[in-house]
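Just the one chain here, laid out as structure tokens, in the form predicted alone.
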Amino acid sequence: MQVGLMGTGYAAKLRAEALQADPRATLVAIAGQDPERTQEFSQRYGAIACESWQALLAIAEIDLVIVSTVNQLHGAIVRAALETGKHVVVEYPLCLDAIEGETLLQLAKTQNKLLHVEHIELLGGVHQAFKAALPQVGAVFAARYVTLKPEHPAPERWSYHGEQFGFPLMGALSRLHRLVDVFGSVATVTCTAQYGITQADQQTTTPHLPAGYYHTCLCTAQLRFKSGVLAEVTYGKGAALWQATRLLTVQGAAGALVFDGDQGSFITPADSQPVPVGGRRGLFVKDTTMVLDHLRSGAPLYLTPEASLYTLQIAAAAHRSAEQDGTPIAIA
């Protein structure tokens, strides 16, 4: 498998080790937003630098493309890659735009195509200890989920920048994708959202996704599942945050699952069991692997790419929420 690599990042990097570990799959080509990190970066793996993502697509070999880029890029690349007759994987999200997403989907079908949206956290040790132990609480009544990353002071990198990264519950796309695979569909999505911007020297705040770079993001949504479920998911990074947080919480009739970082609790009345959690070492590795499989064998992936548009969606109804001070938006 001939493979091309969009990105120079984090997640690329580990695409490039996984790609070079796997006999099935030849990195051939990388592409990037910076000539000099890009060169460096295609040095290091044995693979063409190229010049733009337009440049990496017209090679004809490549038979899969890995997007592992800039958000806003996103829609524009797996659009491009599938119209020249490659297999994709987008890490999430798969696009901005909820539409965009729908064509995107029928497109690949057209082509008979591979467009698999990563999503490793559902792959985590987390996640997978958060599912097996989810029965012991019996009837579940609610959720919350709080990731909060403070940054001082925040990077004037893509990651906070409101095009590039996109609305920050569509961007962090995993932050809700973890609870809609474990309580399914939603009824209703409830959002709010607040950033902080440095203009002038002086500090100013705004509920709208700012078109630049912003220094703090933080929104928080309700989701109330057609379980009944209500679940609040918070996410929220930068200079104005000042506790780094990683909670997971379910309450139930019979007790409550807690995950605070790698550790998980179930509580009770009567006492508080350790939950064990796996690891998260190895998590693009084994994506990649099981890409391959399914390439080479037509062994089953472990999400859809309509799974992963349907939480887009709900993101795209978040973000109109919060366009509409915390409008309540019914989902279809």
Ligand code: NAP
Second form
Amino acid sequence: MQVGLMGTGYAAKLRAEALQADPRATLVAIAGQDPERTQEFSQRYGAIACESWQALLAIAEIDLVIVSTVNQLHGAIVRAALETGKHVVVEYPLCLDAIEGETLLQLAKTQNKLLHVEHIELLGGVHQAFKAALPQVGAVFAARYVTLKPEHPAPERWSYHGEQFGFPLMGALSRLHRLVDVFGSVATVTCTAQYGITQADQQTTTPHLPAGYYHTCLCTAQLRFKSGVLAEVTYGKGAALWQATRLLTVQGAAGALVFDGDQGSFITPADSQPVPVGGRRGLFVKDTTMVLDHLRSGAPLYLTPEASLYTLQIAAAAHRSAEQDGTPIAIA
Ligand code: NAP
Ligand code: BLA
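Alternative state: the form predicted in complex with this ligand, after the form predicted alone:
The complete assembly is shown below, putting the previous chain first.
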């Protein structure tokens, strides 16, 4: 596989290393935003530095494009790459518009090209342990997943920008996708959001996704699954938060599963048993290897683009609910 890589950041670096280590792939070219960074990054991997993602797509021998840029660009790059007849891997989210997402899946089908949306959270230790231990809790009553990331000060980066990151639960689609992967179809979604903005020397909060940078976001969604499970997802990051939290709990008829960071336990009235959790390292390598296996021999991938699109639709419904002050949105 002759591979082109979009982006020079954290995910792109791990992709480049994974490709370099795999004899089935050659990293041909890299497109970044900052020319100097792109030049320096490309030299490290012996790849051509492109001045734009469009220039990279013009390289005919590239068969596979990996999109590891900021979220806002995903949709346009994926579309153009598929139209040029290339296989596409894109880091989640596929794009920031659920309708556009549908057309991209359709385009991949008509072009007969791979479209794979990376969801490394599914490959991680917590998710694997969560799925394996779930039968122990019996009939699931409720679930809760809270991730809070304090950052002081919050960086003025794309991940704190309304348009570049997208609606928080869309940019951080993995938070919803973990639960959808396990509990299936959603009946209704309710969501509220709050953003902190600094204007000159004054701080304000708003329920609406700001056009530019914010210093804090906090988003809480309730998902009523068709199975009856009630799940609550809270995602927050930034300067107005002070306690880092990564907590997944599932309450069932026979007990509760609790994952606090990477510490898992199964709790009953009698006692608390540890649940072993594997690591969070090497997930981009796993994803890259599975893509190359799939393209080479048709080995199945760990999720379908339809599954990712479904969660994107749930995130879009959460956004709509937040815009309507928490009005429940029914999922068709
Ligand atoms: P990052 O380190 O900030 O990298 C973002 C990259 O996008 C930068 O190299 C940036 O270039 C580049 N970029 C911006 N505009 C561009 C353009 N016009 N053309 C080409 N490249 C452009 O962020 P990241 O953490 O790697 O995230 C990248 C993607 O991976 C996001 O969609 C994220 O949701 C997804 N993801 C990341 C992780 C993770 O662990 N980090 C996990 C799952 C999914 P400049 O630096 O020159 O501006
Ligand atoms: C996900 N990490 C993400 C995403 C971004 C970052 C933008 C996608 C959006 C989201 O789901 O929040 C960015 N993560 C960062 C940055 C740091 C960070 C800038 O930790 C700075 C330290 N990602 C890393 C590092 C790890 C990491 C150092 O950059 C350490 C193991 C893991 N990030 C990681 C994982 C996900 C993720 C496993 C998938 C999200 C999930 O598990 O739900």
